[in-house]
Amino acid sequence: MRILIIGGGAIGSATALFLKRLGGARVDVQVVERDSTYARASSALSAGSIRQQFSTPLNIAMSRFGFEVIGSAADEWLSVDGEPVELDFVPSGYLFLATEGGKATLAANHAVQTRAGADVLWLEPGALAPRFPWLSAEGLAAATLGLSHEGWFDGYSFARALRRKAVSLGAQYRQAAVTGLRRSGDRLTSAQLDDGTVLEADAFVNAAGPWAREAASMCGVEVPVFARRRTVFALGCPTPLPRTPLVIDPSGVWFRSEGAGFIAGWSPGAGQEDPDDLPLDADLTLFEDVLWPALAARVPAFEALRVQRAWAGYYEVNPFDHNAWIGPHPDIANFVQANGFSGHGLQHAPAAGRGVAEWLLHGRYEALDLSPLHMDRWRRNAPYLERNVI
C-alpha cells in the first residue's frame, strides 16, 4: 500500500509514524514537505502547550495519549538507537478565569472534564488569592485549574522528534511542494511536485495545516481551513513572580512563564476581526492596544512589563466548529483529512496520527473512535463544537 502525506510537519510526521509502526514493511510512505527547516511551520512557531482543559471528551482522550508521548513516555514513543528525546517539557496546568457572564460555559466544562477524568480543580474567587498572591481576581466568578497532565514544551523539537522517529522506522520525506492532485472520478492518482516529480499513491493525506484548503482546491474539493495569524509576545517584568500556570483572561489574553520571563498573546473571540493569509509579521501593536491593558489589569506587576521580542505563526483554523477534520474527504474516499485543528494540533498530533493511520491500514479506528471528527459534520451542518479555545 502507497500512502502520499502532504506536509510533515507534526501532523504529517505523526502519521508517518503510525503508519510505519502499525504497517510496517506492507506499507510504503512518502511525506511531501516544501520546509524542511520548519521555520514557518505551526510546530515551530507555537507555544507548544498541552491540557485536558477540552469542552468535548474527545478532545480530552485526544489530549491524554498526546501527553502520554510528550510528557511521561517521550523516550518510549520517540527515541531512536536509544537516545533520550529533549522535548523540555515543564508540567504545569492552565488557569481559566471566567467572569460572571462565562461562568456558566466555564462550569459546563469542568462537568465534562471530571467526568472524563481529568484532573481539574474548580476554584471560586476567594481561593484564587491563597494560591496566586500575585493575581488580581477583580471581576472574576470562578476559574479552573489544571492539576496534572498538563504543561508546555518545545514544539520544534517535538516535530523533528516525530519526523526523525518516522524515518527511523522507514518513512520517505521528499523536500518538494506539491502543486497539483490529479484525479480520476472519486479517487485521487497522483501528485504533481514543483521539481516535476509525479508520485503515484493508493491513498493520500492532507496534512498541510494552514494550506489545507490549498491542498484540496487542486482537486476540486473544499476543505473548510483559514490561515489565521497569531503573535506571541516574550516579555520581561522587573518583579521575580514565582513561576505562573498559562493563564487564560477572560479578554482572550493569555499569559505563562518562559524561563526567567513570560510569553503571552491573544485569541480574538466571536465577532472579532480575525483576517484570513496575514503575512507572518509579528503585529506589535497588539501589545500596547490589547495585551498591556489586560495583563496589567489581572496581575498588577505587570504593569511594568516590557516586549523583549515577537514571533507569529499560524493556526489552521477551522471556523465551522474549531475541531479537526479527521478522515476521508465525502468527495474523494482515498483523500484522508487530517487538519484544521485550531490551534490544538501539536498536543493531538499522536492521536490523530495513530487514528489516521488505522483508518488506512484497517478501515476504521481502533484505539479511540475519532468519526465525530468526520467532514460529514459540515455537509449536515452538526458542529461538534469546542469551546475552549484559546
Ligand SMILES: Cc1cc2nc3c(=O)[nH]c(=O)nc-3n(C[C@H](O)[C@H](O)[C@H](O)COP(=O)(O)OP(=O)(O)OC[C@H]3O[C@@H](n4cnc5c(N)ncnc54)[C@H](O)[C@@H]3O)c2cc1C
Contents of the next structure:
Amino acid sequence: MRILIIGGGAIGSATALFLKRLGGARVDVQVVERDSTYARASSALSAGSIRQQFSTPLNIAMSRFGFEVIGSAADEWLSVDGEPVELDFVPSGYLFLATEGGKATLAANHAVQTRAGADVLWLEPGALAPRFPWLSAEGLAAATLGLSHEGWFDGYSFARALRRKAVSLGAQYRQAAVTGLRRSGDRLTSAQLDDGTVLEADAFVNAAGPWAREAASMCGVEVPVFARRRTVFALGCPTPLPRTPLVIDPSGVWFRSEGAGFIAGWSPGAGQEDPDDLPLDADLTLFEDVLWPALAARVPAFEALRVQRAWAGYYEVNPFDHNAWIGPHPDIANFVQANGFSGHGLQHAPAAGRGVAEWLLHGRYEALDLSPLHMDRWRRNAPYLERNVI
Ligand SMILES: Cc1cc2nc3c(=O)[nH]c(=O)nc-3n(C[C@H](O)[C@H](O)[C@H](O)COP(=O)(O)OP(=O)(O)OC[C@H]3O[C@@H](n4cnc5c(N)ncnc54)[C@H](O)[C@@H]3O)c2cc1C
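Next up, the form predicted together with the ligand, please; the one we just looked at was the form predicted on its own.
Following is the full complex, with the preceding chain placed first.
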C-alpha cells in the first residue's frame, strides 16, 4: 500500500510514524514537505502547550494520549537508537478564569472534564488569592486549574522528533511542493510536485496545516480551513514573580512562564476574527492595544512588562466548530484529512496520527474512535463544537 502525505509538520510526521509503526513493510510512506526548515510551519511557531481542559470528551482523550507521547513516555515513543528525547517538557496546569457571564460555560466544561477523568480543580474567587497572590481576582466569578497531564514543551523539537522517528521506521521525506492532485472519478491517483515528479499512491493525506484548503483545491474539493495569524510575545518582568500556570483571562489574553520570563498572546473572540492569510509578521501594536492593559489588570506586577521579542504563526482555523477535520473527504474517499486543528494540533498530533494510520490500514479506528471528527458532520450541518478555544 502506498500512502502520500502532503506536509511534514507534526501532523504529517505523526501520521507517517504511526503508519510505519502499525503497517511496517507493507506500507510505503512518502511525506512531501516543501520546507524542511519549517520556517512558516505552525508546529515550529506554536506556544507548545498541552491541556486536559477541553469541552469534548474526545479532545480530552486525544490530549491524554498526547501527554503520554510528549510528556510521560517520550523516550518510549520517540527515541531513535536509544537516544534520550529532549522536548523540554514542563509539567504545569492551565488556569481558566471566568467572569459571571462565563461561569456557566466553565462549569459545563468542568463537568465534562471530570466525567472524562481529568484532574481539574474548581476554584471560587476566594480560593485564588491564597494560591496565586500575584493575581487580581477582580471581576472573576470562578476558575479551573488543571492538576495533572498539562504543561508545555518545545514544539519545534517535538515535530523534529516525530519526523526523526518516522524516518527511522522507514518513512521517506521528499523536499518539494505538491502543486497538483490528479483525480479519476471519486479517487485521487497521483500528485504532481514542483520538481516535475509525479507520484502515484493508493491514498493521500492532507496534512498541509494552515494550507489544507489550498491543497484540497488542487483536486477541486472544499476543506474549510483558514490561516489566521496569531502573534506571541516573549516578555520580561523586572518585578520578581513566581512561575505561573498557563492563565486564560476572560479577555482572551493568555500568558504563562517561559524560562525566566513569560510568553503571552491573544485569541480574538467571536466577531473579532482577523482576515485570512495575513503575512507572518508579528503584530506589535497588539501588545499596547490589547495585551498589556489586560495583563496589567490581571497581574499588577505586569505593569512593568517589557517586550523582548515577538513572532507570528498561523492557527489553522476550522470556523465550523473549531475542531479538526479527520478521515476521508466526503467526495473523495482516498483523500484523508488531518487538518483544521484550530490551535490545538500539536498536542493532538499523536492521537490524530495514530487514528489516521488505523483508518488507512484497517478501515476503522481501534485505539480511539475519531469518527466524530469526520467531515460528514460538515455536510450534515452537525457541528462537534469545541467551546474552549484559546
Ligand atoms: C501562535 C500559535 C500557538 C499555538 N499554540 C499551541 C499550543 O499551545 N498547543 C497546541 O497543541 N497547538 C498549538 N498551536 C497549533 C499547532 O501549532 C498546530 O495545530 C499544529 O502545529 C499543526 O501541525 P500541522 O503539521 O498540521 O501544520 P504545520 O506545522 O504548519 O505543517 C504543515 C506543513 O505542510 C507543508 N505544506 C503545506 N502545503 C504544502 C504543499 N502543497 N506541498 C508540500 N508541503 C506543504 C508546510 O510547509 C508545513 O511544513 C499553536 C499555533 C500557533 C500559530
